[in-house]
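One chain follows as structure tokens, the form predicted alone.
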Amino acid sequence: MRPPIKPIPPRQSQYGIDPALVKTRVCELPGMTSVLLKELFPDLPEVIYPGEGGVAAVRKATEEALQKIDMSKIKPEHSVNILASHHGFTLLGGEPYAEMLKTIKDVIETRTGCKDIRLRAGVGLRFRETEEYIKRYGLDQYFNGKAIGVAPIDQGIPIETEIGTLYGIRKIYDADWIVHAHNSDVREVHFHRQVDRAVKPFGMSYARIETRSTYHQNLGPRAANFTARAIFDSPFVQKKFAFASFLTVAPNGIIGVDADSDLYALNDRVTQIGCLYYGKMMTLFGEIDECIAALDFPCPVVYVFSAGVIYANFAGANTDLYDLDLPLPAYTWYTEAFYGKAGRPLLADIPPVNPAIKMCVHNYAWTGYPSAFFSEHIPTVVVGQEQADLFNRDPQNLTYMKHAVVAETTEAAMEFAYKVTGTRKVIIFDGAMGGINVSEPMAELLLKKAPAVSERVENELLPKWLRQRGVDR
């Protein structure tokens, strides 16, 4: 068995506890090991990050991808907004995404002579989150004081679309040109179902809260990105859109950078990556019969990572999140709305939360996202009274601790979980790069199941997933 992979370190943030309070990482406990993702799926692509080249490899890949982009319409006297989204900074420590943003700025300036290049970084429900990232990665200085975080409650701008008036954030669109700088990581596949994934930020990170609410509450997850597509296709946005540049990501790391002036062509490529590589990982997670899920990553509860898969996706891994014939995942806000006061779904076709998760050990995860659904439906142990107090003070999580218990230490929490669940299979959501930190029995299970999963995805599931989305393999 391999030693565990070093997890992503705790971060100083108003949304999490002081990193000094994180005394022990779950992967440091006895019986923990790691599995390289290429051991599970040898056909995973080679990555440029993590690797010997560091972020310089990301800069080189960005420069090469941008060579094919015609930037002649950007004039020296024009202004350009490079549009970013918060979750790019949670991928592999955040440095690759920050480097791509810096490189886009440099290339535009060099090739066009344009000096008025700004960074506009959108967020979700943590309205100050990208401000923290801008400072952490020195983007405020790199963009000469023109890097700001924007939130969905900021001043809006009406955008006339084919379905009526929708609302963007004014500061997103206050330049002559916009550059859509994003990534192919699937992240919230339970929400977007890998439908128009590349277009999603136009209805989310770049949109006012009224339009975001339409995405989350008024349309089911198979249709939600229709609003984002309507905004992007609007004449107002089209006349400003210069090009898109995406970090291309697989579960094992950054595989390159893809840039295109045709966002829908890029979207097809993003769909293929998401279905093939992440589809295998999520299908494998669906083979887990029982486990303890340990959260140990600097993100809100739902967004902690393991092998490129977030906890919210694992909570629905008992169903095929990519199969569009299945209307509702086990978790989305849309699904959650169909639960009654007794905590049970009111519709028979709502699948249960993944029954393989026997207990959750919340060693380290942030507030800033409504997560009580998870502690209500999955027995949860939170490590440290300070972390419990933080959740009790968070307006979005006032009932999270009503369904959870507190352990003084990581060791005590895990021992409690072992005794109560009777399983020694542990999966750790700690962002380990290139692999996955697990307990030894879990490693054995994943290695045993992976070959059959790979064959099933390649020959049965992937053709169906791509056909459902109108994408050629």
Given for the second form:
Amino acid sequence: MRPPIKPIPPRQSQYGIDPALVKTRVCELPGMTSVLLKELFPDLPEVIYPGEGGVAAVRKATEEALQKIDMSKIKPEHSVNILASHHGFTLLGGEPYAEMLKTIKDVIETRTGCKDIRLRAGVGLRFRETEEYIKRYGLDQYFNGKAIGVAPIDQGIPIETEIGTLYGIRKIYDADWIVHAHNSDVREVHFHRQVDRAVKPFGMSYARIETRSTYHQNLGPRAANFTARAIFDSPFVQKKFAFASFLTVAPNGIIGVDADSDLYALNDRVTQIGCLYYGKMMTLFGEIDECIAALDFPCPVVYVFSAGVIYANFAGANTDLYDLDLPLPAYTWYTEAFYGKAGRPLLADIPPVNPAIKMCVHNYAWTGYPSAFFSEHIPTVVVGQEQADLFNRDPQNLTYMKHAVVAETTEAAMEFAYKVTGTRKVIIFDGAMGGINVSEPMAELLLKKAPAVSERVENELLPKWLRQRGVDR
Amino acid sequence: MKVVNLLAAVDAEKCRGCKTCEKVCPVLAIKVENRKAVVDAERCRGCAACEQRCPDYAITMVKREQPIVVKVDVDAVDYGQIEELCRRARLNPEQIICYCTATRAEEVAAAILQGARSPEEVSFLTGARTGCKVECIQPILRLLEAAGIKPEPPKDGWQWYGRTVTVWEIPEEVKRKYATRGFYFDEDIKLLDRVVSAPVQGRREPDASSH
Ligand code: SF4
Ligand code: SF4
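Can you give me the structure for the form predicted in complex with the partner chain, which would complement the form predicted alone we have just seen?
Next comes the full complex, this chain leading.
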């Protein structure tokens, strides 16, 4: 069996504990191994990162992708906002995304002579998060002091759309041109269901609370995706939109950079990658019959990831997240909202949280996202009193620890989990690149199930998924 | 219901009086007076919006010696009225509308029936929208509207701007135009209608003081 892959290191942040307190990583414990994603699915594409070229490969791919973009509208006296989102910075350590952002700036400057190029980086529910990344990756200096984090409670601007007024963040739109810099990582596929993934940040990272609340409360779990499209299609946004540049990502790493001034063309390409490769990963995860899930990644509980898939998606892997005929996954905020006071879903056909997850060992994960649903529905052991205390101070997680217990060490937490659950199958969400850290019995299970999953996705599921989204193969 | 265990504390040395905190506070608990921010400790709901947005990092969240339990008693209002108001807003009374504090529609409805006239008052009384501060403004505005109340956003504030569309109001032509692109408008209306009319489960929350 292969040795474990080095996980992403803990990171200094106001949303997590001091990295020095993370003494043991789950993958370092006895019995852990790794599986390369290419061993599971040999048809996964070749990646440019991680790779020998390092982030230089990302720079080169960005420059090449931008060659075909017509930038003649951007004049030297204009201003340009490069729009970024926090998730890009947690992808494979964050450097590749930071490098793409820097390259976009350089190319625009060289090609157009424009000097007023700013970075506007949106966040989720951790309002200082992109400020932290801006410092960490030296983006402030790179953008000559013109790099800021923007939050959904910052000053807004009304945007007239086909479905009425929605609201954006004013500083996102305070330039002559906007460039949409993102990535195709599926991330919250339980929310967006791979519908308009490339457009989603217009309804999230670039949007005010009113718009985000529309998405999560007003439109329903599938129709919600229209929120972002409504904003993007508005005359106001259209007249500012210059082009989009995306890191294209498969579960095994970054496969390239795709740029287009037609966002919907890019969107269709992203949909294919998302449904085919991530669809296989998700379907394989759905085959796991029982396991201990270990969280060990510098991100909030829901977003810790493994094999390109986040824990929140795994919590819904008992359902087919890509099949739009299924109204509700086992986890979204809509699902969470629909549990009544007795702790049961309000409708009998609302799916339960993935019953394969027998226990969750929270070795290292951040606050800053309402996560009590997870500890309420999945028995959870948190390693270290410091993390428990951090959660008790987080206004978004006041009851997370009400449902969880604390263990002193990682070893003790895992021993407890083995004893209580009776399973030795462990899946570790620690951001390992190119592969996935698991226990030996889990490695065997995944390797055994992958070939049939691959076939089923290609022959049966993929055609349906693409048809539902109006995307031809 | 929310247990408020934090309080915003301003470092007057660092504060430049820019009023950002005043504009983002969901319960209007912080105000700039004589060019310095001042927190009303009784009002503050410990949401950290001010701490997270102050451009000068002048605010820290400190632990309260005595946590406050913020809660509107649903039992103090006729449940028939609560149900009626929630369903008019197209919400199930028991559905959660604030994920961070697990506030259900019925509690916000009870607050409104007891006299809350704005999102700020609802947040002050129930604690809703003092967790992530982002996701729950629409159901609060929908419930106020269903009660015939038209609140005005705080003057010059960024607390909120307006109610937005619900799935029941999406124009038919929009539905038709995007019918093949994976937006399941009519199917989601069916789902939500079933949720809205689902019976309540009725177990009373254990009292906060029993924890
Ligand atoms: S946001 Fe900060 S600097 Fe501005 S008034 Fe408030 S405390 Fe002072
Ligand atoms: S309620 Fe929130 S924004 Fe207002 S003073 Fe308290 S912590 Fe600051």
